[in-house]
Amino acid sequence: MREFIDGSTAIVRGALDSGCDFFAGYPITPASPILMAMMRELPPRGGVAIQAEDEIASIGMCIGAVMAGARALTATSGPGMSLYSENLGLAIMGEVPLVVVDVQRLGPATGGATTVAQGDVQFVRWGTSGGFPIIALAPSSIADCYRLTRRAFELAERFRCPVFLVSDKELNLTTNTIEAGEAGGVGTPTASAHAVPALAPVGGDDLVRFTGSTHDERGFLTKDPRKVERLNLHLAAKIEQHRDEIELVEADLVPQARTLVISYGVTAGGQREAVRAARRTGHAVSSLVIQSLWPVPERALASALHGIERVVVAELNQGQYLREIEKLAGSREVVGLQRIDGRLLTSDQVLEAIV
């Protein structure tokens, strides 16, 4: 059996099947279908879905809900991410497990509300103060939207941090045919167990201290250099020291290949077709689709780069992830294939860059 759905539906199913019971968001194209679906689906399941007065209130409500024991999701686009910035820092400092969907559209500012782009790649990594590492996943298909949403909830619980699902307008709003079960809808999987000790819910019998300021193990503000360093090293190390656990890629490697094509998100569709076409004409080429954008999957990239002389990086921005590949590519030739006119990179464009 097959079904005809879009990426937004798959994300909502992934959240519900992960035990999400709270959603807050503000209408913004192209993320609004997630808000509307959660407001329709959550209340009958005993959950809460709120259309907040703005984006700042939305993420604040989600943080509060998590602190009270809920599993929370919010969804927005680039302009909303700008408003999320301060509270994202609070979630990092307070170690709040939260899933944030960024359905990218063309920027800057209001930009193209109904136009595809991948311009938030660096923004989700560096969009709040402090520079502490975050986790960001990038689906490249309808099935990925479901699977990586579930993975995002698992990682948020495992590492007690906000996890970003970096999607885009075309992937979320385009309806496609997939095999039944690839995006949920077959029974209701049991929500995964907490991988770390549960948060102490606010409002219980014990006093809970929650602060965005530097604090000690008991939640008291401190300027003791040893305690400050211990906290900050912990916030970084809990992610950086588990890169291998977070790393996720789709590797289609050919041993004799001297060219490697790298992409992520919706651009991977054109890449896959271009690689197939190149191979049909006798070109040995390898393909790597990155699904865990942050931390950068360095081990998988090092493996894929073995024997490679030329790397093509395809993305719908001005080369934001190209910079991360250049850091690892050594003396290899690195070619950026970019498009910022609101249209998708075609398989023909990728093929031309390959050959």
The other form holds:
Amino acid sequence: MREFIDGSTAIVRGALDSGCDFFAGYPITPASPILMAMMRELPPRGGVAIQAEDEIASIGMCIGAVMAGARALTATSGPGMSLYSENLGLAIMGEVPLVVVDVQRLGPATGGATTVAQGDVQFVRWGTSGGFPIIALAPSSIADCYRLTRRAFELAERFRCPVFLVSDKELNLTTNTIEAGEAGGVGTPTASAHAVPALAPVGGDDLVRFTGSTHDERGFLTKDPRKVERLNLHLAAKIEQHRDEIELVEADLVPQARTLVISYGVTAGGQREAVRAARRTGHAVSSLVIQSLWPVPERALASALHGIERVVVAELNQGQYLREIEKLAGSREVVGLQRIDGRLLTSDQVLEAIV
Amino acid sequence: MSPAPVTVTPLSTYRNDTPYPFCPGCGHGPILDRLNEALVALGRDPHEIVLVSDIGCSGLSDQYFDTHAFHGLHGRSLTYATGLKLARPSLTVIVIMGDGGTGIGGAHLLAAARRNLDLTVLVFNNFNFGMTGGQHSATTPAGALTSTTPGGHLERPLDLCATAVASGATYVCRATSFDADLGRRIGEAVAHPGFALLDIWEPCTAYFAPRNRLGKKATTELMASLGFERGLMHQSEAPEYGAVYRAAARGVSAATSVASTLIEPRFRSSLTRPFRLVLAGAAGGRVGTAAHMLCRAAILSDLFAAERRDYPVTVKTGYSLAEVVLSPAPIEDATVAAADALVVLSPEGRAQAAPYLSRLVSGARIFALAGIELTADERRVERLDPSAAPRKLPSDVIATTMVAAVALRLELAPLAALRAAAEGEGDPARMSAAIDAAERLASAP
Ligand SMILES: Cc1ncc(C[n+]2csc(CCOP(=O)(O)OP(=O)(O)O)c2C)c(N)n1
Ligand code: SF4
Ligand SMILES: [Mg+2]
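Let me have the form predicted in complex with the partner chain next, following on from the form predicted on its own.
First the chain shown before, then all remaining chains and molecules of the complex.
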């Protein structure tokens, strides 16, 4: 049994199967199908979906709802991500578990509304003031859209922070064939997202004091340097100290390979076909698809780099993840394979760069 | 054993012991004292109350109450309040914001008033930004001196109450921090089952009041000179958004649109390698339907299929393009760099088809609706003329007819698979007629 489905639908299913019961969003191509699906799906299930007056309100409503005990999702694209920025900081500071889908389109500004790009990779990492770490996952297939949405909810609740699902126009809107069950939709999902204790909600038995200001353990504003430092170290350490747990890659390594090709998101499709084609003609090439973009999966990268002399980093921007790889690659040759004309890197282009 | 009876003792105060941090004479403290009185009079469980504070000196307010507290970003308190109330309707949600926050978050005020969600907004209106040093705000009167209007303010003040009324708020009242009945008014606003706004005028003793000599008496006089009404300006009954939302949700069909539509392969295709097609047609010409039909027919024939769409931002005009990949193995690369077949369905698709014409694989097939001129060698173009059918085909199935005919000529999927797939795409009778026509077209010379 097979299914013909797009990434957007897989993300919506992943959210619903994770117990998501609140969605607020503002229409924007190519993220609107998620908003429209949630508007249909949540109310009959007893949840709430709302089209807000703007993106600032979308994420604000989600943060409020989460603090009242809901499990929330929002979805947008580049221009909306810009408007999310300040509230993303609030979610970091207030330790709000929230899943944010960025369906990337070509930027800057309005850019290409119906055109693909992977230009927000550094933006999601550094998109709010203060420079604190966040978690970002990048689905590389339709099955990933489902699986990583579920993982995003688990991570958001475990680490109580915003988790980005960094997708793109082609992944969300291209329909493809998968085997039944690869993107949920069959049977009752296991409630793995509930494995961690929920936060104490506003309206619950404990009085909750939520604040976006620097605060002490009881939620009162403070300037006491010891308490300020403790809070800030905690916000970073809870993610940094669990990098191994967050790390997620698809490693397809061959011991004799001297070349390693790395990509993420929709670009991984062309990469997988190119690697297969290269091996058919006798070229030993290793392949790494990065599914947890942030924090950078350093452990997986270190083992993938073992024995490698040349690294090719394929992406639809001007080398945003290339610079992360360069930091870890030592003296190896690292080359970027990039496209920013609104088109995908094809398997032929990747093949040419790796053989 | 029956549970022990619970006795509810109303709280004598909702304040904690921390003293206010405000400047001497600042209006914020007295307003908060009146809020406390109102809460005591209402006697609600503090676990059911959340104070949502904005930013500014007024934004510090939530820290002095033993209720739930939510201190968010400048101007955005209404958005958090909306999320809190929608997710937990039993909460009493009280928003405290300054005139500064009300100004920067103006869009939220309009939207929240229009929704009539059961929220209470207390605007601590001191005509300037207290916290940042006395700059002008949306409510600063014309001519007033502030740290950013040293020669007197040039803009006219926003009438918050009139704005709220015009936007649909169902309780709107203007008061001052000096009013003896302020506590009662706050209680009334909180008890009101809908969106309530109380515009409370008060002195900022650090900046606005001394600069503009705005004491108790002058505050009242200012209201009169601006022609702004005082007291309860509007109270009405209207459906409360949360209640309306939940009632509407009960009436919505529970049929999900994201459930799996599983396809069981039961036919065979002769395809043994990936095959890439481009379908170029007109917006509104059902190119998507045709592509979807072809993909489902292929999956029914034990192939894998992927469909990538491209169209201009305005969807009912111009071109509509679909790239379709069919393959015996799962498809990772759904792009069509070089096409195995190009199908031009209408004149609008011609320009989009042109780049593909220049990079076809060798031996690629080109199909076009009769009468469309292409820059290709005419001998290579296979013309399809659905109008030659004995009965005129409805225009909305022309694309499906042509694509099905191409699929048959290229032996991508058997007729039975195309018929089964087409019948799932629309009115079965019309779709069946389309497949009949495709069968004739496929065998036409
Ligand atoms: C986005 C943003 N811009 C600017 C500020 C700086 N800021 C802090 S308080 C404030 C004005 C507050 O004025 P008001 O809401 O009237 O409160 P008051 O201090 O008068 O009680 C501003 C502009 C901020 N916190 N956030
Ligand atoms: S600066 Fe103005 S608003 Fe702030 S506490 Fe002082 S008097 Fe009150
Ligand atoms: Mg003010």
